[in-house]
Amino acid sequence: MTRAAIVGATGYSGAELCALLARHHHVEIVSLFSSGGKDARAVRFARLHPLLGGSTGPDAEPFSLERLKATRPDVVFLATPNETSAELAPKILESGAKVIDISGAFRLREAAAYPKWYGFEHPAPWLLAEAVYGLTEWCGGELSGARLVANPGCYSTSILLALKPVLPLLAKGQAVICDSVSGVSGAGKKSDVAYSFSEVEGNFKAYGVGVHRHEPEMRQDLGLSADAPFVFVPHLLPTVRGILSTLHVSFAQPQTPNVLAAAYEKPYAATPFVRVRAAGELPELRDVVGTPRAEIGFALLPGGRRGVLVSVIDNLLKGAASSAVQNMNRVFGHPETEGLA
């Protein structure tokens, strides 16, 4: 069995987790810790999540390092802000643990990134370059045994799982458009009034054109330097979870149905949890809300020369808590599906 301790587990990613690990065959929740600062209270377990009622398991209690390493964890979930992370993870690994990072604290591989799209100087960055971006489908074998896995954010899932099979096929110097919308729950949870009913029920609204942090992730895994034409727009859309992704792309040559069907069979054949339709058959938020799936579909425009490609999945599971457990699996040699399908 896998021992596993979750940092953050009363926040709605942390609280999926808890319902994934709790049905894992291979997993013992050992201790869960709250999210909030010093006025966080002990959460029964069966209080986390819904599907939780029936189930037992540890309670969420306030932080404390010295409890943490005392119920001895093979594997830490870090389900905090991003310098909350920065900060954790090297004491964690200190103490002989795995760390799977939901937060952005280390997606990026230049230290001097940070203080710009994540607003702190990185406490550790010789931690940088041994951090795994678990990108599940796209890892060989560098999440086996890897001790630190920095789990993508969940725009950039969305977008590189679509946008990566094609880029070969690519006109270069060409703007790729890149239109996300997402559910509140990916603000998470906290007191704000842009994310309050009042303000998202039925409105609309783009925000953190040109400066949001995913941003410079997805360029970083895509290989385009900062000036490339790389346009990304998220939205806020007025429902609770789900993100899909409308991306606009030109071809160097013409394309055909079969090639675009091929390029994205090639890596997505024997995955479990990416699927890919047919041409001109386009997925829907309710087709993967609820579950640890990605869908895409792709549209090419008369011509062939252009092409749309459209990628939905749940925000707070692949886009979080379901991918953060794909790699677990991977990284401790669990069956990839366990305790997700």
Second form
Protein chains: 4
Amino acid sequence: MTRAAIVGATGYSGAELCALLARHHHVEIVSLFSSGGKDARAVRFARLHPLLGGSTGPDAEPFSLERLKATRPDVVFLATPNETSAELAPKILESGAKVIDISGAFRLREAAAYPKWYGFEHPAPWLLAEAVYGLTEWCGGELSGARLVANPGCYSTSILLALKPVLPLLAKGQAVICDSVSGVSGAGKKSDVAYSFSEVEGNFKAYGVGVHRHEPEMRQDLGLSADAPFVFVPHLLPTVRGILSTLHVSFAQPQTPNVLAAAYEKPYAATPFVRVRAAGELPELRDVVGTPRAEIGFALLPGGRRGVLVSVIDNLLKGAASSAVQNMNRVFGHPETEGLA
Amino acid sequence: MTRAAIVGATGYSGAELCALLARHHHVEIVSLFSSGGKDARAVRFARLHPLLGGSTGPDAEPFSLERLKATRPDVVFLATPNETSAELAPKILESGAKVIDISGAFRLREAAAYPKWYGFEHPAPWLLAEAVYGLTEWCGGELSGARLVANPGCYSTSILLALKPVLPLLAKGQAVICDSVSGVSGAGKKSDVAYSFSEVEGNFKAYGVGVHRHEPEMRQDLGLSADAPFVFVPHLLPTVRGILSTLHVSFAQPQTPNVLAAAYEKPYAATPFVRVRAAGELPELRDVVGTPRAEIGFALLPGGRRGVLVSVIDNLLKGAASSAVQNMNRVFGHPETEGLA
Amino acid sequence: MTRAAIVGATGYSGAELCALLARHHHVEIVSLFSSGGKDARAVRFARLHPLLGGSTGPDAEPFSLERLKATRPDVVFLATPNETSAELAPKILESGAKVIDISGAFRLREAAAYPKWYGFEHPAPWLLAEAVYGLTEWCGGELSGARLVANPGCYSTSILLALKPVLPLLAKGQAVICDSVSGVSGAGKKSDVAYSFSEVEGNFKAYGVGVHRHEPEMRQDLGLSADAPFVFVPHLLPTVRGILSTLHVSFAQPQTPNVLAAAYEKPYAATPFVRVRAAGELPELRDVVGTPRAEIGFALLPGGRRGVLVSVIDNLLKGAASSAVQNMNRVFGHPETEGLA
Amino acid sequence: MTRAAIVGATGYSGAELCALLARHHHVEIVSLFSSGGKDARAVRFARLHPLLGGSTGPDAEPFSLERLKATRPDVVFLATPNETSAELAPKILESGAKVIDISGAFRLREAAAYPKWYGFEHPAPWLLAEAVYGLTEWCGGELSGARLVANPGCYSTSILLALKPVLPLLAKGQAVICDSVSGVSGAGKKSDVAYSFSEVEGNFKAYGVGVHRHEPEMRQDLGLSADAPFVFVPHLLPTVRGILSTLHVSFAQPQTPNVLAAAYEKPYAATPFVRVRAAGELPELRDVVGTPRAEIGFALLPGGRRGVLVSVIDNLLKGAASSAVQNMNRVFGHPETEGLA
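Please give the corresponding structure for the form predicted in complex with a further copy of the same chain, as opposed to the form predicted alone shown earlier.
Starting with the chain above, the whole complex follows.
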């Protein structure tokens, strides 16, 4: 049994983690913590997530490093703000536990990028090279035994899974355009009038053009320089959950549906949580909300030079909690689908 | 022209007031203020409400009593928190302007009720007897020339308009049950996680059973003692706007649709903003959202001893802003429908 | 292993049944059918419910009694329209399989009630006495080995679970008032403009006052005559899933929270899927959406003579599919929580 | 006074037209018709739109050409299906009335395009050259006195208004990418399970890639050949109203915010219903829902070679009804803002 703890268990991603780990056959939840701050009150286990309604487990306590250590976890999931994760991770690693971080604190390799994109000096730059960027399906063997996993951003997961298989087919120098929409839970559990029901319901907006934090991690993973024409525009969707990304690409040569299907088949044929649709069949948000899957569809425009790729995930699951559990399974050698199927 | 000012113009009810007064032929908006506090920054007139998009008018400034007085309003609308209204009203009245208060600060006649229901000692108890409880259709002549109008609560408006016409027909001692639902804008423009989109969407809940502030004003208006069996249960509806109240009543004698229709006909036949439906035809929320109307329907259960009354209003209009303008029209002798039709 | 078939697998309740049975350790799904009619096309198993995304199982075929029999089910779930269920059930029982019917076809004991409430002559009146009204927690031993289970209506489940424990405490002759709200999936998967997004979103309405089909089954189960003062008003809530019922009751004697808590404790202490909250703590819709649980709360009004009961369920689960699986577990002697926990 | 009739008054756009024309000072509504078909029953004037609640006017009757002619309209608004409009328009024109058509029946100049894009042979090809494509702000004098106005598609309006001012600045041969989202009312008032609340709520999807009917009218208006790289992907948004388009463009030269601001200033400075935001300030859906305005924002990406344009309208107003009234005002020489401000 893997002894697991969660910091940030009272947030949306943290609560999903609780629900997933509670039914994982090789995991024992040894302790749960809220991230501290205003949120800092105990919450009964059965109140953390509707699916835990009748069950028993440790209540979520206000965070204390001592208490965390005292529960001797093998792995600590950090569902905490970026700066909190950056400060906690080295302390937890020191204690011998592994860390799976859902925040952006260890996604960028360059410490110098943190002040610009995240607004703080990175307190543990020496860990950035060690952290595995946990886009599970593209990780190969690096996850096995890894000490520190940086879970990808939710937008990044939806975009990279759709884009990476066709990257070798794209026309050099032509822009890749990504218009993504995300449900409101992506913003976390927040007292912010901008995310209040009365402001969001019936509304839709683009935001963060050119300044969203998921952009540099995508460029890094794709091997694109800062001035390569890669455009990412996130939008706030009036739903609670889910991300849909519509990607626009240009191919170096006219393509056929079969070539594209084969390009997706190669990396994903054997993966349990990425499903590629038949050519021209585009997935919808509700195909994946509540599931640990990504679904990807593609359509070729007349002439075959341009393609539209559509990718959907549940931002709290494949975009955060289920992907973190998938990564934990790989780290500890559990079956990849355990706790998720 | 009536010179009007609004305090709290950046909140939801205040913004509706701006939009209504901007098209009122006998009103000039002389100044607009946010209620102060965190909200205290200037907001351009054209940004206060989508309907003001292209128009010009005074920007909303952080509140200042001096600035307010300097603009010499004839009437000041208070779309402010209860305690703020209670403190501002006497100062504004002193300056010679009339006050139409959308908060609960002047709805209860007994100063002693304020600590219990509103959590503060009333700072101007001498005004409670003077304030006209502005349930317009039941006001008769009191509004004409009134100095201080206490606009009824939104729930109260929806319930009282449906209940008062049939009150003489009810069985003594039998409970009146009011299950009401309200859209989220009723809670105001707030940074409160309880009203965040992710918490409200797809949810529904009862709240404030036995402790909601609109209950004492309804009992007072209906002439019911504190222990008369009058039950009011508000519920939070995942929409932005609208209140629907479902009322359950027992009649002293078996009733017929015609008697009930006549009971409603009497007070409302000549009113511009209350519409009573044919027997058995129940209004829906969307019949009134965006309008200054209340709509009322009723159904008799077999035997004619029990009735179900359904009443709908837009909480920000007939439940707040349009009702305030209707009251202002009466106070100043403008046509009752001016600015509202 | 219990061999199970579903007729109506492409509707909302049927799809939930598929997802539940697919993870049931003692069930093998042997065949799935749509209910026929316009809906009559094959649907791939993996497309029936998002949770089945990656899995394999029988596709849903247009209904054929021969095909159904050929798959030799031990139990057939009917998630079909009332009249279809009434006609299919006797044929299926004849073939030796048991039937769990989610429709209203076998809920009323009096055949004479069907033309009035359901609009058709009952084609198999001899089965009405045999059918077990499957309000699981109140069934005692009748479910064990039963041939025909009539699953209660979704509104009925939410109301009866909250009301039955306190029934002995109620004042005789005083009305019980039930205002219930239901998400739109309760109306089924329908091409009906009344349930279109543009009509429902932002709306709320009462409907079916005095004529809703769940009323006679509740009166029957509660032992109330047709003229006992029991009022049920359903409302359409702009959410997809969930029922919340607010019940108003009068007690014969003034009550205390402890007495009420004890009244609920007795029937539900040992049940896995009914949770009663502490006095004054009212459950919300999202506490149970996506779960097989009912949650019940109660509040006493000052004086203790009147109470407000609030009950929540997921209409597609405890109001239909999970309750049907719970009943199947009882019929076949499987652990009650199997497939549901 | 202009005598106006509406065919299709019971649909969403038609109802908005009724509400707008009812308050137009130079219009008298002489007759209203539903489009016939299943919808063919009379609807009382006061029930056509919430804003008409208390008012009087002609009820909407099932369509009859004779009745229409008998009411001697000067102008007939067609809010009818494409094929219906194509067949009605010549008959109405013959009677001497002008036609403003909200459908796509007269938007394309080439009759040959209709079978491909609309699925029918055009019954009145001789009118295609005469019809004025009514993108009001770009119409110059053609609208004055026009007999037949083809109102642009809702998506087209949102995209063209944002794109046309910067077209001269774009790099030749580089793709223009348009990701648009539309509220569900854009699909009309339909009995279609695909637009039912339970299917749409919480969902989001792309649809019609490469086959949407608004694409050819945009290419035609922009002067783009069928193989010019112009990509339009519509998405279905879970709101009732509103369109937001996110456009991605490449400039021939690096641009500055000032140049772009000037490009937008020129055509729109004097227009009452197009508002351009300051550089980098992007409009949101709720800025325009319920209004007759389009709002446009733009952001330059680092380097100035690429831009993101965001455009929002209310699909039922600027995307249909208010734009039709704006066009009628121009045709008959009424002030452009009459009935709309």
